[in-house]
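First, one chain by itself in structure tokens, the form predicted on its own.
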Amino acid sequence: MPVITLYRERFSKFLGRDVTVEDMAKTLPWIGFDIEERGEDYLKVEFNPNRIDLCSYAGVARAYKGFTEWEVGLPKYEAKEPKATLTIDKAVADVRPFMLAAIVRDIRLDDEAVAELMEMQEDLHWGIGRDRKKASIGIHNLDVINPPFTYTAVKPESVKFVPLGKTEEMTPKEILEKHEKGVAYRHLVDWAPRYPLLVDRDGQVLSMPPIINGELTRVTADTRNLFLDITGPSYDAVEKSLKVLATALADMGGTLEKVIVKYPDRTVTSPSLEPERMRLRVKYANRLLGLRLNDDEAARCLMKCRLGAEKIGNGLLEASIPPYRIDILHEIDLVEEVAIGYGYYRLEPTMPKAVTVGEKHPVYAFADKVRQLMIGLGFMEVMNFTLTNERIHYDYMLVKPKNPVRIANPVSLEYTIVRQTLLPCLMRNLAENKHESYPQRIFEVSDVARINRRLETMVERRLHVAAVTCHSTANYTEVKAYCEALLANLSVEGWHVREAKHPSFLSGRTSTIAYRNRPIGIIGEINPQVLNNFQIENPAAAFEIDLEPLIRIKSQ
């Protein structure tokens, strides 16, 4: 969780009035802070990562002034018309394609403010940028560089500049190999044939995103004008980072100025500081919070959280969301703002109308019983992801795909479908643990998914158990004995096995498990070709059972 240390004297300057540490300690928890440490003249507080706008004194002061009603409603931010241009070279399209920028003029910094800027930068790197993977931030001294600027990509040894914190010029390749930041973040760019670079009109290097700024543009207490750049593979993360940073610097006394950003296929102007708008149903908020607020009272609560609020009739409010509030995504988020503005301390606890005692759902209770029995039979439980891929699930198991549940937009080739059976994942577990001693006996009780036969648009989850035994003498007789012991201890009657064929199992040593004349599972020795696909050297035998029919019978 991110943490910020608030010194009373400095915080009072942002508030425009004196507050005591006691005042801060009483008020901040109701805004969403947890007090980590308290000193004579400071508070060290923790805040939720979704409220990354609270990573600065300016951000905390905005929220504090609203909650205390010293200053309510939507803060207004304006940026002057652009004078500078940033050109995005198509060479960065395959490396780190997006960049937005802004200029901050006439800001008065001191050593404390510079340190705060650096801390804010790192908080944004983590909170929005995901450790610079999605977005990274550069803050530069504008007075030592000359627009227009160019964001391009260069060969690893074609350029030299002095990176921040060093005195000698280094190539981008040398920075990745020798500079501490280069070593830490080289994985973000070292796979590319060219590395990103931000330069000015005269070819001076501002930064090598997302690794390090140049020493040339170091920000000090004497800096009065700033150039901000945000780069990343996610345009959304880049834009949000810029909004949070720019509004904080505006509240620190700077004057914002836009920058024209020219992409190969379009031109944008950043930053965009227009508030977003979202509607709130007052009845919906009252129902969730147990309150009876009228429209005016609900609007006042939103304004205390520094949102704009206008009545539009029929119990609806239109909320205006400031650019730094990137956490408000849904109407339920506005309900939370109403609760904060109303004051959690004012909510009266009530006793439930009915006293009930909770218990496990029958499905989970049955699953726990199956787990206990399998452990008692000498098996070790494993837990795998419900997502897998066609190669493991079908190709390696010699099975033809049959109505797979595919992921619409997979982020990785390793996870493209939802598994239909548990056994492929268990085989992969064996493959990844060949270095362990044998025999190996593992099982899993978990969900699989399949397309409903009657409603082809509906995906249904089903609970399965699968187990595999692997050692030099693993065979059908052994695994059938384990299956019989499991079903006997579950008091399942009326089941039997009959010979079957299955591509994943060895012909002649495979059976279907039937319950009340319905197939519910498979049992047998694993096909040697499947073992070869997973590079497993010992024989293996396995069974898998659909537990849903057994659960229904037991619950009747």
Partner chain sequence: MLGELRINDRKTLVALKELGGRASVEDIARKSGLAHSAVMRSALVLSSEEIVMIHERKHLAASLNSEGKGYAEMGLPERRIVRCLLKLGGEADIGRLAEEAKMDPEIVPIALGWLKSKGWAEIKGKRCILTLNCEPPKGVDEELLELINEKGKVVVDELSPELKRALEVIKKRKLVEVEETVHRELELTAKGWNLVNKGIKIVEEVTQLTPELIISGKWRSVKLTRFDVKASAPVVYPGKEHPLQQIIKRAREIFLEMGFTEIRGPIVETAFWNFDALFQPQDHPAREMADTFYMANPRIGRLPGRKIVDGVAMVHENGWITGSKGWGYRWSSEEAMKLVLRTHTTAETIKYLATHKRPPIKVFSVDRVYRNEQVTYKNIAEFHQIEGIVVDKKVTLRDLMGTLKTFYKKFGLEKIEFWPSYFPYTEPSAQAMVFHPKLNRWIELCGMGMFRPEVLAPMGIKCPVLAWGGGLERLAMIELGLNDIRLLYANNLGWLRRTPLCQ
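None of these values were measured; they are calculated from a predicted model. Residue numbers count along the first chain shown, from 1. First, how it differs from the form predicted together with the partner chain.
- For the candidates Glu78, Ala354, Lys400, Glu40, the hinge between rigid parts between these two forms coincides with Ala354.
- Hinge motion between these two forms is captured by two rigid parts, the smaller swinging by 50° against the larger on C-alpha superposition.
Could the form predicted together with the partner chain be given as well, to go with the form predicted on its own?
This part shows the chain on its own.
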């Protein structure tokens, strides 16, 4: 989740009045912030990824002023009539087709503001741009360049310019190969014959979207006028990014000015800051929230969330949504605004009226019984991850891999497959508890997975029980006694054991449990080679049973 650190003093300036860290900590959670860290003079807060407009001091201050009712309703944003023109060359259509732009004049920046701009840019790249895939941003010093601007695409070695943070000229090809940002984002353009480039009247390079800006237009604390460019393959994402960025810069004291953007087939002026309108049925909000607000009260709630709200009769409100609120998709989103404006802390908890009767799931009801019996037999329950690896699951157990359910993107070599049996996990538990006193008797009742192509998910989840006893005189007879006690008490009838061979167990001391002539489990003394593999020093005997066939019968 995105994070912003709010220093009290600077934040107070944006609010236009002094607040304490305590005030901030008390208020911000009710607008939707999580408090991550609290310092003497700052608060580090997390905001929700849908509210990317809260990535700046200006954005937080807007919301804060509304909630405290210091300033309510729709914030007005105006942009001056356009003077500059941006031409979109048709060459970009195949690589990164859309660009929108805006100009910000007379802004006063300081080092903190410049740092904040960089952070906002990164938050937008992540939040809307999806790591620059859908949209990316360039912020330039307008005073060193001259309109009209052209967004075009060029051959990888046809131009040279100094990328941001470097001193030498490089070609776009060199940037993709050598520049750190080039290496990180080359996948977004390197498949195209021509790479996107933004130039001014004199051919000076502003940026090579979405990779890097030119050093020429670097923004510093002395920069007074800005040119904003947003490019991307998603017009929607480009437009949203620009709205959030432009309104934040306006709130930081800049004057917005539109830019004429000429596409080969149409011309638009950008940014468009018209509030969007959406209707809210007050009754709908009341029904979902469990409130009885009248139209005025509901409107007030919306205004506290910096929305415009007009009563239009019949219990309807017309909400005006500021351009930066890109998260509002549906009337239901306005319902939440009403709740936030009303104050979550004022919502008195109530209980649903419906009378229902609860019931355990038959599988878990059965698992509970198995657990109770195993504990009664003196076994300690263990809980292992269902994820494991082939070395422990197969190699150590001397078993050949049997088409395991496998993860495509494991995060470590420890966890690469979903287990098919429980026993290897229990063996590992024994191996890791050698310092504990013996006898050790442990069991697990839990999930294993196996492939079953008849199912929608292709994988079947099955409930197993496994138990192992380990001490100096552990043997087959002991564990068979436990296994029989378990089955007898689950009133399983018609089962018997047959001598069997299994590489994990000692031959002549291994049997399968057959139930209605189908094998459902195994009992045996662990093969000493398996014990050696796990470096277990005491004899061990174990059983494992697939409980699914038993559950089906029981719950019929």
